[in-house]
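Have a look below at one chain only, the form predicted on its own, in C-alpha cells format.
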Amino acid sequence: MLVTAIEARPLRSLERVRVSLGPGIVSVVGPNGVGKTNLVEALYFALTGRSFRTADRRDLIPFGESLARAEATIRDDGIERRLLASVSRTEGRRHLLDGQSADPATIARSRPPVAVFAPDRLSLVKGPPAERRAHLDGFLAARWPARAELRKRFGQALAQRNAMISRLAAGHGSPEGLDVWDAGVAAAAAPLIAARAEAVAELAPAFAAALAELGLEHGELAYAPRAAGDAEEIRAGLRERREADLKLGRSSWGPHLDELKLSASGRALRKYGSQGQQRAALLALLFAEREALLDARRVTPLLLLDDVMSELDPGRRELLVARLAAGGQTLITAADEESLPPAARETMVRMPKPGLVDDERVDPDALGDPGAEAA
C-alpha cells in the first residue's frame, strides 16, 4: 500500500500544494518557514482526518479562509483510491473516502498505518500514560486486526460501569448491581491486557536494539499493568475494591490505567531523559512497530520524520536511513539537504517558498536545474 501523492488547498502556510510520491524514502527539502511540517501535517490529516499538532482542527484553516482540506492517493494491488479531509470554520469536518462518507474502520483498511516523529510528539515519552496506552492500541489494530475492536469493547463496558457508579452515588439502586456491570468489564479488559501483554513483548527486543543504535544502552520497552489475571480474577479484583470505587465515583483498577515504560540502563526516560534521549526513544519505537509489522507481512506504516536529523550525529544519520531502506515508505523533512545521508537524496522535494509546493521529483545529479513543473 503505497501514498503516491498528497494535495493541501489550502491548508495553515500552504495555499495550494500537489506533491508526487514514491516509495522508498522521500525527503522534502527546505530552508526554515516554507511549511515542510505543514505539509507533513497535510498527509497524516487526509489520511488519519486528524492532527499530530492540534486537538483543534480547526487551527489547520489559514487567515482569512474559511477552511482547510488535504487529500491523499493511496495505490494498492494496482487500485487507487483517495482520502480527503476538510475541516471549516461552519460546517465541520469530513473525511471522505473516493468521495463517499465512509466509517472509521472502512477509512482505516483503506490507507496504510502512519507514524509521525516530530517534536511535538515528544509527549509520547514524556506524557502522561493515556498516549501511551492509545499509541499501544494503535499497534495492536495494526499488527492484530481481529483485536482492534477490544480498546472500543472495553472503553464501552468501563463506561457503562462508571456510569451504574454514579446512580449509586446519587442513591439510585443497590451495590449488588454492579454485579453484571463487573462481569463485563472483567470480560473486555482480560484478552485486552493479554494483547498488551503479547505486543510489548514483541515490540521489546526491537526496541532496545534501536535505541542502542541510537546511543543509548540497555533500552527497555515493559508493560505495567494496572491489572491482571482471567476475566474472574479481575472481576474479583473489581468486587474487592467496590467500595473504594463508590466512594471515589469511577473505577479505579483496570487496563485504562496501565502504563508503558520506556526506559534506559534502569533510568526512566519519561522523568530523566533528556530531550535528545527522549527523541531517540520515540523514534526506537517507531522502528520496533515498524519491523514488527514488515516480519508479520502486514501493511508496513507510512513513517513520517520531521526534523529528525536535526539532533543526530552523522553515524547516527546513517543508522537511521539503513534502517529505513529496509522497508516501507517514508516522509522525512530537512532544512539542509548536506543534513542527508546520500541514500535519502535519491528522491528529494524541494519547498521553494511559502504557501507554493512545486511537484517536483529532484535528481540528485541535476540539483541545479531543478526544472520545476508548478502544481
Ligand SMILES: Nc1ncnc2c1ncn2[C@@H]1O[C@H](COP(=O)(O)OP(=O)(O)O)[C@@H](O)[C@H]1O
Second form
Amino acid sequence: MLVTAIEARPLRSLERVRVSLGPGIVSVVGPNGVGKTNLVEALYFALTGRSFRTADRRDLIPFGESLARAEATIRDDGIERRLLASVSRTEGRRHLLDGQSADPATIARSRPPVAVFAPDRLSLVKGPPAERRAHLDGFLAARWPARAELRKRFGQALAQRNAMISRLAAGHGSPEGLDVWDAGVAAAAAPLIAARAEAVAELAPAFAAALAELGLEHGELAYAPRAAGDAEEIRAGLRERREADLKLGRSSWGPHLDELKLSASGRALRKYGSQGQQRAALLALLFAEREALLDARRVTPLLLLDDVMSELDPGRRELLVARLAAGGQTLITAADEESLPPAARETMVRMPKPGLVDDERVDPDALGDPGAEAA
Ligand SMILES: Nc1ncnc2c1ncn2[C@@H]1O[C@H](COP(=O)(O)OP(=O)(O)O)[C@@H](O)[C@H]1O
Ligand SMILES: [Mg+2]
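Given the form predicted on its own above, I would also like to look at the protein as it appears in the form predicted in complex with this ligand.
First the chain shown before, then all remaining chains and molecules of the complex.
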C-alpha cells in the first residue's frame, strides 16, 4: 500500500498544490513560510481526518475562506483509491473514500499507518501520560488490527463504572450494583494491558538501538501498567479499591492510568531530557514502530518528517537517511537542500509556490467539482 499523491485544495496557505510520492523517500524543499508543514498536515489530514497540530480542524481553513480540503491517492494491489478529508465552517467535516462516506474502521484499513515527526510534537515525550497511552494504542491498532478495538472497549467499560460511581455518590442504588461494572472493566482491561505489554516488549530493543544511533546511549522504553494481572485479578483489585473509589468519585486504578516511560541512562526524558534528547527520543520511538510494522509485513508505514534535518548534525543525517532507505515510505521536508544527504536529494521536489499546481500530469477534470463534497 503506497500513497502516490497528496493534494491540498485548499488548506491553510496552500490554494491548490499537488505533490506525487514514490515508494521510498520524497524530499520537499522550500524556504521557510512556503507551506511545507501545511503540506505535511494536508497529507496527515487526508489520511486520518485529523491534524497533528491542532484539535480544531477549522484552523486548516484558509484565512477568509470557508472550506479546507485535502486528498490522498493510495495504491494498493494495483487498485487506486482516494481519501478526501474536508472541513467546512457551515457543513462540518467529512472523510470520504472514493467519494463515499465510510466508517472510520473501513478508512483505517484503506490507508497506511502514518507517523509524524515535527519539532512542535515533543509533547508526546514531555507531555502528560495520556498522549503516550493514546499513541501506544494507535500503534497497537496498526500492528494488530484485531486489537484496534481494545482501547475503545475499555473506555466504554470504564465510563460505565464511573457513571455507576456517580449514581452511588448521589445516593442512588447500592454498592453491590458495582459488581457487574467491575467485571466489565476487568474483562476489558486485561487484554488491553497484555497487548500494551507485548507492544512495548517488541518496540523496546529497536527504540534503544535507534536512540543510540541518534547519540543517546542506554535508552529504555518501558511500560508501567497501573494494574496488572488477568481479568480475575483485576476484578479483585477493583473490589478492594471500591471504598476508595466511591470516596474519590471515580476509578483510581486501571490501564487509564498507565505510563509509557522513555528514559536514557535511567533518567526520565520527560522530566530531565534536553530539547535535543527529547527530539531524539520521539524519532527513536517512531523508528521503532516503523521497524516493527515493516518486520510484521503488514502494510508499509508512512513516516512524515517535518524539518528534521535542521535538528541533526551531518553524521546523524546520513544515518537517518540510511535507516529510511531500508524500507517504507517517507516524506521529508527541509528548508535548504544542503541539509539533505545525497540519498535524500535523489527524489527531491521543490515546494510549489502557493496557488500553483506543480505537476502537469494532473488532469484538472480528475480533480472533480470543487463544490461537490461540501454540498
Ligand atoms: N489558516 C491559514 N490560512 C492561510 N494561511 C495560513 C493559515 N495557517 C497558517 N498559514 C500560513 O502558512 C504559512 C506557513 O506555512 P508553513 O507550512 O508553516 O511553512 P513552512 O513549513 O514551509 O515554513 C504562514 O505564512 C502562515 O501565515
Ligand atoms: Mg515548517
